[in-house]
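What follows is one chain in structure tokens, specifically the form predicted on its own.
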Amino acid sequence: MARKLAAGNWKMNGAAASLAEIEALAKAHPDPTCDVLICPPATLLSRLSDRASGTAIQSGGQDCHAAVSGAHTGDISAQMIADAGGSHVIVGHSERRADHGETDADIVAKAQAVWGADLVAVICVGETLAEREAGQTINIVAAQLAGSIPDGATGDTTVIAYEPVWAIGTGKVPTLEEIAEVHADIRARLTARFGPAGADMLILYGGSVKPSNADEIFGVPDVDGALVGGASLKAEDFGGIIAALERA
């Protein structure tokens, strides 16, 4: 299995001044024992990649179009992300699924486009609060896994991120037992479908991960890192999460 991964998703936050956080993070964690990824807004990707050059910090995109190029105003391709210095692309985030109506088929196409640019796809899955309360979490996540991951996925090309939608940005966190149940089921399904390649894929947890709860979350089996939102915007907060992952 690859090294564990602390991934930060800045979402629609950040401007040029925010790049100072990258320098502070690199200074505080010059040689981390886990991989570190920041996915900033597209406007910052090239500058962040330049600023992170020579450090342990990788950069990535928050989304991409399935096509290589074309008449798609406002979109960017995986090749453009690679050209800007990115190594990963998040696809299928719950906010894209909800706000832009993205389907599993859309996410498969985007993941294949990411692979086509020789980048790593971070494929997101997760249930809503209504689905959790209806006892449908495992079924929903299983369906998203089956529908959103292209055939031929490997640990080198694909990372899975489980993000309970109801926990994102709310401060609410599932119990450790609930996290363990979902991650174990994801691992079993990945291994059943992809064999040893599925056993090697990183499974990240996302949903209000903070320095204060990171140690206990990273102690859960099959939690191989985190996809972090708000806490990744500040070097001190994200650094605390990185340190917890290094201890895990």
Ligand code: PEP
Second form
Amino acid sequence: MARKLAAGNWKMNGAAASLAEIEALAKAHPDPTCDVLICPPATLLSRLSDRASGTAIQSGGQDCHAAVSGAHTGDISAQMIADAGGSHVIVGHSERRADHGETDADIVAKAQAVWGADLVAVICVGETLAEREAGQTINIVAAQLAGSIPDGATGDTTVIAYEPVWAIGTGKVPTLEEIAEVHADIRARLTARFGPAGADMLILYGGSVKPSNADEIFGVPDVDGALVGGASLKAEDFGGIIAALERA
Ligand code: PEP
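I would like to compare: after the form predicted on its own, may I see the structure of the form predicted in complex with the named molecule?
Full complex below, order starting with the chain above.
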């Protein structure tokens, strides 16, 4: 299996001044024992990649179009993310699914585009609060996994992020038992479908991860890192999460 991964998703936050956080992070964690990824807004990707060059910090996109190029105003392709220095692309984030009506089929096409640019796809799945309260969590996540991951996925090309929608940006976190149940089920399904490649795929947890809860979350079996929104914006907070992952 690849090294564990602390991935930051800056969402629609950050301007040139935010790049100072990258320098602070690199200074505090010059040689981390886990992988570290920051996905800034597209406007910052190239500059962030330049600033992170020569450090352990990798950069990535938050989304991409499924096509390589063309008449798609406002979109960017996986090739463009690679050209800007990115190594990963998040696809299927719940905010893309909800705000832009992205379907599992769209996410398969985007993940294939990411692979086509020789980048790693971070494919997100997760249930809403209504789905959890209806006892549908495992079924929903299973359906998203089946529908959103292209055939042929491997641990080198694909990372899975389990992000309960109700835990994103809310400060609410599932119990450790609830996280364990979903991660174990995801691992079983990945292994059943992809064999040894499924056993190798990193499974990240995402949803209100902070330095104060990271140690206990990273202690859950089959949690191989985190996808972090709010707490990735400041080097001190994200550094605390990196340190917890290094201890795990
Ligand atoms: C996310 O957006 O993927 C996320 C997990 O956000 P937060 O950490 O802010 O809950």
